[in-house]
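First, one chain by itself: the form predicted alone, in structure tokens.
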Amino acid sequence: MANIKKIAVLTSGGDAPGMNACVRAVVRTAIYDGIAVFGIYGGYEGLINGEIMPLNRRSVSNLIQKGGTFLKTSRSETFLHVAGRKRAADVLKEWEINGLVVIGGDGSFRGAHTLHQEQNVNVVGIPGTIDNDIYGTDLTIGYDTAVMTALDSIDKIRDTAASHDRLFIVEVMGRHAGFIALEVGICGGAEEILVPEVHLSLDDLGNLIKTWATTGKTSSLIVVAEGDELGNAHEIAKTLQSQFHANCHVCILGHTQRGGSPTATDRLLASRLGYHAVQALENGQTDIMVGWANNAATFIPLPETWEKKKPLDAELLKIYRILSA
């Protein structure tokens, strides 16, 4: 067992529904185990600036249902440099904190790993990103809520598309991965789903739209991940209109997918991962991410979370192709 007496927790990168629930779990697990716990406000930038406050059980009351992160988050240019990371480690030493929990995505994990390598700080990462693109975990905190938010919007768009016999292109988040687009597209009954992992040419897409017209289909829905190789929704719509005379209407869901009260799935995942992160530090584990796969906690070396690519579910790709035909 490691001699962990004080730990700190921060949220970094993009916010995700369930981060507050995760901080709550970290705080209450640490206190239950007799460990003092501190909140770092403003991510790595806040750590460098010493924006640290002790947290207790009441500090995290009435937070489990709230979206965003009460600890705030930011992207720190200073932390990208050795001097900035040295200052961050010095601040932790000044507070006698010997364990750090970082809730965020791969960029946040890279920072945590470097902090460990350079400054020998005990770090554990928790995957908090709506994109669900972190290797080593079936789900990331915020993903389920983002899917439900996007699906609610797509259901409404479907009503308008059907009423006016229109083709809608709906863009969802996912710069490097199509997890949201794939799941939302299947659940929303999309005729086509465009994701970065699967190649589809504009000619292929245009021919599909022509085929839909010949089958009597009067309204259609295309879901596209923002990072798809064909471009964003507006670019795709412009090309389809100019080359195939398709009357496209575009809806970009944007940051609505990041907000809102977390679903039960995200609250439960956040609670589990927060608990296991504290346990990992107490057990002497460091430079790892705590994830959840096959209904059990996973402990993945931080570098693997970005060096290994998490694939889309091959079965879901097959299912969507069959059901959308």
Ligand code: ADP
Second form
Amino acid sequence: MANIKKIAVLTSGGDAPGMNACVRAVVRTAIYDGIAVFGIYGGYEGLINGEIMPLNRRSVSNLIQKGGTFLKTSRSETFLHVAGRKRAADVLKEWEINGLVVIGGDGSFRGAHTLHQEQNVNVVGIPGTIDNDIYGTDLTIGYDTAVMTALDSIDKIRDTAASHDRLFIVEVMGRHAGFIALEVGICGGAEEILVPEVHLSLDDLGNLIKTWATTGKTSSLIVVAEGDELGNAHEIAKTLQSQFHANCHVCILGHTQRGGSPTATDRLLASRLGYHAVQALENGQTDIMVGWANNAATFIPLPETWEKKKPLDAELLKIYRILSA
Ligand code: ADP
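Here we have the form predicted alone; I need the corresponding form predicted in complex with ligand ADP.
After this comes the whole thing, all chains and molecules, with the earlier chain placed first.
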């Protein structure tokens, strides 16, 4: 067992629904185990500026159901430099904090890893990002909520697409990964799903659209991840119109996918990972991410979380066209 007496928690990078539930779990687990716990406001930037407050059980009351992060989050340029990280480590020392829980995505994990390597700070990461693109965990906190939010919109778009016999291109979040697009596309019955991980030419897409009319389809949906190689939804629509005379309507779901009350799945995940992160620090583990895979906690060295690539579900990629034909 490590001699962990005081820990701190921060949220960093893009916000994700369920971050509050996770902070709550970290705070209450720590207090249960007799560890003092501090909240850092505004991610790494707040750490550098010493924006730290002691938290108690009541500090995290009435938060489990709330989207966003009450600790606030940020992107910190200063933390990208050694001097910034040295200042961050000094602040932790001043407060006698010897364990840091970082809730965020791969950028935040890179920062946590460097802080450990360079400044010898004990760090544990928890995956909080709607993109789900972190290796070593089946799900990231916020992903399930983002999928449900996008799906709700897609169902509504389908109503209008069907009423007007229209082709809609719906852009969902995912700059480098197609997890949201694939799951939302399958669940929303999309005719085509465009993701960064799979190559499909515009000619292929144009030909697919032509075949839909021959099978009696009068309306259709294409779901595209924002980072797809064919470009964003507006660019794709423009090309399809000019080259294939396809009359496309575009809907970009945007930041609605980041907000909202977390789903039960996200609250459960956040609660579990918050609990295990504190346990991991107490057990002397550091420079790791706590994840959840095959119904058990996982403890993955931080660099693996971005060096290894989590694949999309190959079966879903294979079957969506069969199911929507
Ligand atoms: P996310 O955690 O959601 O991927 P970012 O990529 O914006 O979000 O990362 C959040 C913050 O983590 C950055 O603003 C920066 O302060 C820190 N960070 C990101 N990459 C690194 C890195 N390679 N080294 C040190 N700190 C980093």
